[in-house]
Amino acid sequence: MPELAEVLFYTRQWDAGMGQRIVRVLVHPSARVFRGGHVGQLAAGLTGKTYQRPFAHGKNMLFAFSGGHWLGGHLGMTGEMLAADPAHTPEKHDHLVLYTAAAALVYRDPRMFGHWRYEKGDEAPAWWRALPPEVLSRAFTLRHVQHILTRRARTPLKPLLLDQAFFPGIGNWMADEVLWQLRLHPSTPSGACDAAALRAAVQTITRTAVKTIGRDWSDPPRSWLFLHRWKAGGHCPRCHAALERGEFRGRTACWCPQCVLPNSALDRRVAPSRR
C-alpha cells in the first residue's frame, strides 16, 4: 500500500491539470472505490469547476475546486494517478477521469481498494480536518509522542507504528526502516522505546522519503534497509548479515537479528514469511 511519500508523489502527478477548467468528468458508477454514494454529484459538481491544489495528509489525499468543491482521496493497495493527453481515451481500470484542456487526470486501480469522495464546502471537509497530527507538523511534539507510548506501552512497536491514528502516514516498510535504524526487534514493548529517539528517527526517515520518492520517485540512500529489504536472500547493509523475514500480527516485517538490540524483543516468536 502506498506510503506518505508515495502518496506526495501521485497526488503531485495531476500538477498538469492545476489552474485549468474542468470541461468533462468520467465516472464509473459502479466502481467501488466510490462507496458511500455521490457518484453523480460528484461529476455535476466538478464538471466546469477550476482544479485549484492538492494537499496530502498521510495516506489521504484532498483536491480542492472552485467554488469550495473537494475531492477525498484514499489510494488503497493499487491505486494510481497520472496525467495523460486531453484526448485519453479510458482503460479498463481508469475509474475516474477529469479531462482539461491541458490534460486528463486519471484515477487508475486494477483491485479497487481505494476509496473516493466528493463535498462541497467553505473549508476542507470535517474528516480531513478530524486527521491526526502529521509526522512533519508541529503538533507532532516530542509530548505527543511520549503520550502515545504511554498510552499503548504494552503493544509492540511495528503495529503501533502501522496505527494510522497515531503515526498517518507510517506503512510496512517505513515502520522496518524506522525500527531497523534503531535496532529494535519489531516486537519491541512501546513503552520501552525512548520517545525521542522513535520521534527524531520517524521525522528523519520521512523528510529524507518525501526528499527523495515523494519528489521523483528516486531511492532512498543505499545504506537504508529500504534496498535490501524486498527479496529473501538480503543482507543488512549496516553489518552484512542475513536479515530475517516474517509475518507478525498479520503484517510482512524484515530486520536485521545481529543489530537488535539485546532483550529489546516482546516476543521474537514470528511467523515464517509466505511470501
The other form holds:
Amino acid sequence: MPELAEVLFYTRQWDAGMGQRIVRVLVHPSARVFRGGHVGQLAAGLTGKTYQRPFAHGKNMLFAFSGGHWLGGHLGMTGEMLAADPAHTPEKHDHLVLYTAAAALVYRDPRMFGHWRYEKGDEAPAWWRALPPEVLSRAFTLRHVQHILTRRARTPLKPLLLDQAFFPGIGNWMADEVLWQLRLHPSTPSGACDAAALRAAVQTITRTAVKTIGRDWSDPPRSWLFLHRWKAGGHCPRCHAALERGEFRGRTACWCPQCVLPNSALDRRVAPSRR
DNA sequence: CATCATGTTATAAT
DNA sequence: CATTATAACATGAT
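Give me the form predicted together with the DNA now, not the form predicted alone.
Everything in the complex follows now, all chains and molecules, and the chain you saw is the first one.
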C-alpha cells in the first residue's frame, strides 16, 4: 500500500505506545523482514527501553527509543503498522511486536517485502541522514527539480517520478495522479516537462494526501484520479473517457487518453530533449 | 487455475 | 559508464 501519506499514517499507529516501556519484544520465527540483521541484538537492545517517537521520510520510517536505540523500517508492498491490545497474540504475518503496558505495537506484512533494521547510536543512523530532500522540504527547490529534469531529460516522466532518489515517497498512484493532473502522458520525456509545474503538482498532491490519508486514512478528493485508477474499466473523473492502462518499466500506469495534452510526447521516437 | 498488486534490488543486456 | 529490461522476492485478492 504504502506511499508517503500512508507511511506517515502508519508511523503514527504506534503512538499508542509512546512514552511506554517495552516489556517484551517478539520476532517472527522466519525473521525474513530483518534481512540477516541480528534479531537477538534487536530484542535485547529494545527490551526495557522507552518508545520515544516516530519519524517518516518518504517511504522510510525511523523509530526512536531511549538510550540511543533506533529502529528503521520500510513497509515494502504490504507492510502495515498497528497498535493492538497489550495481550495481543501474534498472527500469521506479525513479524515484530513490541509489548508495552498500554498497547502491543505490531508490524504486519504478508508479502514480506518490507525490511527493518536496528541500530544503536547517539544520533539518527547515517543512512537516515543521507536520504534525499523531501518533496515538502525547503531543500526541494525549483532549481533542484530543474536539475533533475535536465539531468534525466530523456527518461520518461513516470519512472522518473518513481525514483526515490529524486521524489522520495512518490509511488505508483501518486505518480499517476501527478501526471494526470498535469495532463501529461506517462511517457513524456522529462526534459519536456516544466519544472515549476511539476514541483507544484507534486507538492499540492502530497499536501492533500497527507491531510486526508495521512491524517485519518480518509480518501483524497473524488475529483482526483486516485479512486478511479485501480482496476481496468475506470473512467476519467474529469472527462469520463475510459482510462487507459499500460506498463512502464515493469509498473502499471493509468492515464486518460482524452485529457492528455496533444503536445505531451506520446511517441518515444520523437526527438525528446530540448531547452 | 491464471493474473495482478500502492516496492525494491540484483543481474543481464544494450 | 549509463540506461533499461527482466527476474526475483512471497502472498492474497479477483
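Positions refer to the first chain, counted from 1. Note that the rigid core is defined as the largest set of C-alphas that superpose within 1.5 Å between two forms. Treat the numbers as computed from the prediction; the structure is a model and nothing was measured.
Relative to the superposed core, residue 28 undergoes a C-alpha shift of no less than 2 Å between these two forms.
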